[in-house]
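Single chain ahead, by itself, as structure tokens, in the form predicted on its own.
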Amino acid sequence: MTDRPVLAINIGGVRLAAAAVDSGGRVSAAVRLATPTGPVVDAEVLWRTVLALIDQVRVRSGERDFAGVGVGCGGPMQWPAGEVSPLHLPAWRNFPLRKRLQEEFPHVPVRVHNDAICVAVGEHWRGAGRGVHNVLGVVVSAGVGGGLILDGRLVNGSSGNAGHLGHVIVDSGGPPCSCGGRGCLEAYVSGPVLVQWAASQGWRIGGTVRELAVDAERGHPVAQAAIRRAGDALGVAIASVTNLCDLDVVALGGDFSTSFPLLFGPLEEAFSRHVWATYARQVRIVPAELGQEAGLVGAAALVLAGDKYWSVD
């Protein structure tokens, strides 16, 4: 692998990034911007935004060549071909992402694959799950989504969707998801989910992750009530998996990781009382060690530790 960085690139639904990292894992050059939305923004704005996006972190950081490019995206997606589709990115349906960065990067490998897959991957190749071979990976926002690193190489799936929590069932009699099920992980935790719970139970109408996260900091019961009930909903769905297969370590990002530490106390609650076996007891649960990195670092991974994280052209 040349010495050149990778450029990394993260497309969200709230917020767009794009850094060099290198072989190391360190990111420089980092640049972050809200997400363009309104009307007026098409599949052509936002990819004009993406290309301003790289055009900055090629100033910041003197490079104009890189050794490949690593983007992880909301999904769903066509992998690997890198065809987007991201239920909080309207403007782009079937957007064929890979193949206009590689149009745009025509030399060097252009690899594309699910944001919250990239953070499982950033946190097994640098972060919390570093020196183990079996990582799950999660990150709660917007939604929820999750990677599985198993025997230390990242489980795709037959769609590259493997290790997808959102839509794990944690109650069957549980309440309406946005897919159309019942009882999903995602139906009791995620930002908006969380406003509209604890709104309904009598918090304030209109008000904010962030102010939620305060409040319940504060003593607030229903907020506290929110985060119980969406940590109890966490616990039950990571024993779940725990169980299954056999985990070392669980990273918990996404914006709940840093504005929920109230979380874990029931988190790990409900884990423990819904794991049955001695090996599943061992697993840590743990924040992200990356933060807010982890996503880049993941998707520079794609490309600088492809033997691990890439199984296919």
Second form
There are 2 protein chains.
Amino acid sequence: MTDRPVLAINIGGVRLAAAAVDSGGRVSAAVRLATPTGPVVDAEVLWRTVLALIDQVRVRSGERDFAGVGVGCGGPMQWPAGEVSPLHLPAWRNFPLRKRLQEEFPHVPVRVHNDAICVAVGEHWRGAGRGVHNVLGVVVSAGVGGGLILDGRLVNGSSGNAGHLGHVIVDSGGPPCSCGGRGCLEAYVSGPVLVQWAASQGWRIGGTVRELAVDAERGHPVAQAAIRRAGDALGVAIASVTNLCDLDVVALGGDFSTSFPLLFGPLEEAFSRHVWATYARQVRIVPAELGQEAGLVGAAALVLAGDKYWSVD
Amino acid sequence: MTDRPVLAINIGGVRLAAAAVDSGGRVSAAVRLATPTGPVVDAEVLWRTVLALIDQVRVRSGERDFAGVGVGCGGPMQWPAGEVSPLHLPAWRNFPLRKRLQEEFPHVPVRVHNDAICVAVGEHWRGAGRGVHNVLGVVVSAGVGGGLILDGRLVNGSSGNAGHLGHVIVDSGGPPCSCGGRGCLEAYVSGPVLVQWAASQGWRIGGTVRELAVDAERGHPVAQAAIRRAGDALGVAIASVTNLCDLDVVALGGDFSTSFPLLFGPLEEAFSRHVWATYARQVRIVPAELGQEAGLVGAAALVLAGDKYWSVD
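Moving from the form predicted on its own to the form predicted in complex with another copy of the chain:
The complete assembly is shown below, putting the previous chain first.
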């Protein structure tokens, strides 16, 4: 454990964020920025934006020498090489993010992982999953991502994609999924699918998932049915993973947090219908605790608690 | 690594087995016995049978001092305490198997795990999954068990039940499962379910799963349909786990091995329908290689390669 903070960076299609994170998981000097988009944003423009963000954290924190750099970035990526091709950042295709950052910070570890995995790691290290050894972190946004901590260690899988909950199958004969398959969790739960389904049932055409959440809270029956349908599918997928992985905690985060009161009932009902083994019924399904800081805390943990969250180099 | 062999024991509802296993995974002095059943078989009778089996391995191998004892036993059990209550061995309920064996072998490690997990470990250590880091071992018999090796280490989960494939959900609205749920893999694939489904479609009443396999090989259309249905469900469940866990190899073993030529086609078709991510399509689905020795080899590996397969004590 070190006294110097780690520089943590999150790179998403909507927002960039960076901050200093100390060994207690405390976030300071956080800077957030809308992700630049449009035709003039090429790979280097985006990279310079990241550098500018880092400079701001340096200024705000007064820190010159970070103990390391941890990054959560949208997938897919070549992992652990950290060559990123984020689905929602077309400017970067095979962009050597880890290598570039290592050149900026030549004397400390630089580690890059999937953004949803960083959220799961953050929740395990300092959030809703702290103190237990088997955690599924779920992030619902444009898709459904996640991360798996089993036996106290982050599971990476063959190419760093383990924990990706979105294509666990809810119903093998279910609706087509954007992946090419059928009945995946993402075919029921992603933002675009939710608003599309609601529109097909008579809700407004072209509404956003945030508007859907607001309408559901206000009692709009179609909006509520959409959230219930998502909760049901999440419950089934989480049941499968709980039966398979013998979890302690499932931490649920992402864009839907305002809809959680509506989501949790159907989720827990579906879960209870499908989970019967004593070991599996003991899992706790809870909201994530760290909010928008989870990804930064988890990215920092790749460096600050590498024994648990970083098994390669 | 030691030069002395490990004593490996498998305890199942149908058969007991024990052998000496060396650090290369070579099995010698193997002894197999039908599991004693009936009203006179109480906990102590069963225990004395195990002791007799051990004596025979000692005599056949000429070995007095084993380097340790590894045991695969039918579940459920309290793990890692090794208090076993095997579903198909009613004589043992909370039987302190690990403690009893430790009393017999006071100076060496004694380790007990689920029998299907031992098969998966064996296949990773010396079988179809050797040389890769992410393996799902599947055992189809009375139920569908399994074990998960991820990032090169056996995953145990909160209570030692991780890898249990049988209650991964194939179809949330599917047929009822003996667990109380719906549409679990075991609701399509276990031996009893297969013969029951075949009988409902016009195959003989009261046939065994072995007879079903033989009839399917001979071209009986209902028997073949039953195997295809099982293959399809296995393909969906394996697809879910591959998408979630980013596997390298799935090794398939168990009672159905004679039906594998019939099973693999539908399995691979269903898998291909549900797996689209580049990382997931690279998995190899293969028959297990170690046959009935897998469980003994894996039980021995709990001791001989404890750094990978035994993370507790």
